[in-house]
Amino acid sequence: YNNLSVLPLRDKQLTYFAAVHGSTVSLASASADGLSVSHRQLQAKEGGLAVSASIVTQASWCVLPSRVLLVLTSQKGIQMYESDGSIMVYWHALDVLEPPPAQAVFARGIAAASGRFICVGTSSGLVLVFDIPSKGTNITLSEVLEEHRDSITDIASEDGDADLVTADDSGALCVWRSKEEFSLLTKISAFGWTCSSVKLWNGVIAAGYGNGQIRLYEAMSGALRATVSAHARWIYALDLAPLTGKLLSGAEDSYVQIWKLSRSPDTGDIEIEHCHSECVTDTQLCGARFCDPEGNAFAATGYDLSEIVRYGQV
């Protein structure tokens, strides 16, 4: 899921893209006009004497006030790099001595939180909270959140009272408040489908599921506010444009849908409207992201697709 990460660099007029292919991460940077493109591959380094390269499950940029880190999750552990992928600043091995025979071990789900933490999910349902210094490599594992029983699929955050949401393979969601320590605010029960992608915006949780539905919840209470039958097949990516409330969903049915979230000025209720539909022909989408905070452009990746496709508003 969520096999695309985008980092817009306004001051340099550049956009960075990261997509996972097996044991490598493809990094690309492109100018706004698309004329200047550079590309390199990042091979996942392993701690110790790894015989074979492990499969990377996700790559994502985490933007903190003082620094930006590129975080990779894999079957062996968690790696944090400087934003351009040039220097590895931290490596955390997944401590599994003898996993059960039928159980895969991996990390997945990455989000920055509260301006100083990076949260990473694991296949055992644990969420690892790392305390990130403003510079240097003195990164520490400060807390472990033990609430999920199934593999973590995705993590999202925003500044607010309910500022972290974690999702798992069963479809359960947990909402957290992260200050000095993390506290559980509410738990949203599963209903039979995996929640593959989750986002937070203005106290609204947007969650995408294996049945093609998007569900909108109040973050503080966990109350369900809207259900949208958005796609014919499994949703593999959601993204939110923080400045406008635009919501993007990408799925196995080859479609990227653009929605607009808002709150009614009279009642405060969550409202959603459909804005645009785009078919990426013959492509099972596995990643989609907005390229800017306003949501004026988006990019998508697909299975066996050797390119990242970018779309812009005209």
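Positions refer to the first chain, counted from 1. What we label the rigid core is the largest C-alpha set whose atoms superpose within 1.5 Å from one form to the other. Everything numeric in this text was worked out from a predicted model, so none of it was measured. First, how it differs from the form predicted in complex with its partner chain.
- S264 is among the residues whose C-alpha shifts by 2 Å or more between these two forms once the rigid core is aligned.
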Given for the second form:
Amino acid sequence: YNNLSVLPLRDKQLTYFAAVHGSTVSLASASADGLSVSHRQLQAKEGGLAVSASIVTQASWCVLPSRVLLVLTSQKGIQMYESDGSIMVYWHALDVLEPPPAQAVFARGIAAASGRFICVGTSSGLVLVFDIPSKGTNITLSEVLEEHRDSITDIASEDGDADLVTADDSGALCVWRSKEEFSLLTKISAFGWTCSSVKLWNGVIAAGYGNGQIRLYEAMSGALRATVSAHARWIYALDLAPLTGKLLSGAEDSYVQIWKLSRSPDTGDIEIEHCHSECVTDTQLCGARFCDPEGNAFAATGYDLSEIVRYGQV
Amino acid sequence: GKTALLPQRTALLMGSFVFAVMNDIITTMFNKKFMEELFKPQELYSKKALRTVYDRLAHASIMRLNQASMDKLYDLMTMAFKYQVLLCPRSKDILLVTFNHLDAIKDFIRDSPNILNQVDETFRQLIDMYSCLSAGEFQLIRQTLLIFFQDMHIRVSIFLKDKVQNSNGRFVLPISGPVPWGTEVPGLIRMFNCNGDEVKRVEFTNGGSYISPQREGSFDLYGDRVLKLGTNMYSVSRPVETHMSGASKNLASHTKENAAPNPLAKEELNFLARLMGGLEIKKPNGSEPGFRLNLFTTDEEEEYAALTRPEELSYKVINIQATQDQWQNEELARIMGEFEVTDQPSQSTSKGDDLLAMMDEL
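Complement to the form predicted on its own: the form predicted in complex with its partner chain:
After this comes the whole thing, all chains and molecules, with the earlier chain placed first.
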């Protein structure tokens, strides 16, 4: 889910894009005027050796205070690169049981958390927490969160009372707080549909589901605050612009929908309003991201589409 | 010399050929051993392996195809299947599509109780194995299949005519019609307070024009599937055409897979051998006239198509004979040896219009 990741580099006036396509990740950087500057391709490799091609599930930039890492998840394991994809700094192989199980094995769901961790989900429902030093390759697996029983789909984080949200195939959500270790705050039950994408903003969880619905929850209590019949097909991607509370959703129905989240400081009421629709004709969207933290521009990718489509506010 | 056949007798002869071909192919495909192998949990085959199995199945009867026609048939099959998987409204609908396929197959062989039983048995196994999977698991299957078919944009005449495919080879995705079962028609926002009471309701326009679905398709052995995907594309007689020109522009890196010198990994070869062990290939004996199916209008056109097929789109079928030396296991080699299909000299079948029209029905 969400095969697109965007890294805006304000100081360089560049935007990096990473799009997953089967077993490769294509990296491109573009300047503000839209001219493409450079390209690179990454593959899911086992510890640096190109063994057999494995399907990449996601690629995502994780922004930490001291460094930015590009994380790739695949059927073989987890790779972490320097932000331009030039050097791989860490490799974590997923345990493969012998004989091969009837269940698929893969890593999926990536998020930076609490300024020092990168959390990655697995097909068995585990969430691996990696401790990231401010520089160098001494990355260690510091904790494994065992709460989900189905494959992890997405992970989101923000700095607040609730630090981390993890979502799985069954549609269950777990909310965590991290001090020295992660502790479970609350669990939100599934209602029968996969939660494919999740975001955290201002103590509000935004979750996108396989039946096209978006739901908003109160992060601390897990209470349902809004339901939106947003799309006619499976939602693949949600993204948030943290400075404005804009939310975008992309689905297999070809639509990107833009929303505005708001939270009243006095009443605590959570509201969502619809701002804009954009149809990417004949394209089942696989990924969608804002290109800047205000949410003035966004990009989308689709199945069988070899381009990244960018939209800007005029 | 051949005596001229009356039109009715030609039709009757063709009818019996068609029946024999259908019967043989379906019997071969639903062979118990073959199905057992298919139902084992395993990785998706490589494109080469799939094409090899397809070739063998296509030759499971007295029907023969030249390379060009075989390529065309395979193109048609892959694009049709891609279309069906892509357009599934719900991920679980890929199972309904499979059931539509099986329903149609059962209709072809409804007068042969033995094969019918075999197909029903497979049907039951599918129900047992897949009915309990979650929507997320179905979506993973669907995504894996879609990755397999990614970047293939061969234009298919019937799809172009029906406006389900654009001239650039991409499929048309409708933004109207019924939403999938379990999905609400987009357009409503409901907001709740911290006690769970609904406090506000707002409508919005999402851009499409959707309506509620009528009913859910049946996942039982018999029932109305509701979904039309996977039903016979040719229930109204239409020409069989695929277009190669322009398709080569759209190919991406997946073609590199076909260029590898060593065609298959050892495990995949072993798997194929076990799979083939379940396929009983019928070889036409001398007295029975075989017939050759040509999916082009003339023999010359077929030859030309074979010569001009873009390199990146040629399916490199595994030459099993050549790789036998690699195998330690003599048993495997023996099984594979049994599948060396010798080319029957093509009989001088009449290329009358009736014959072609009948072939187009397939």
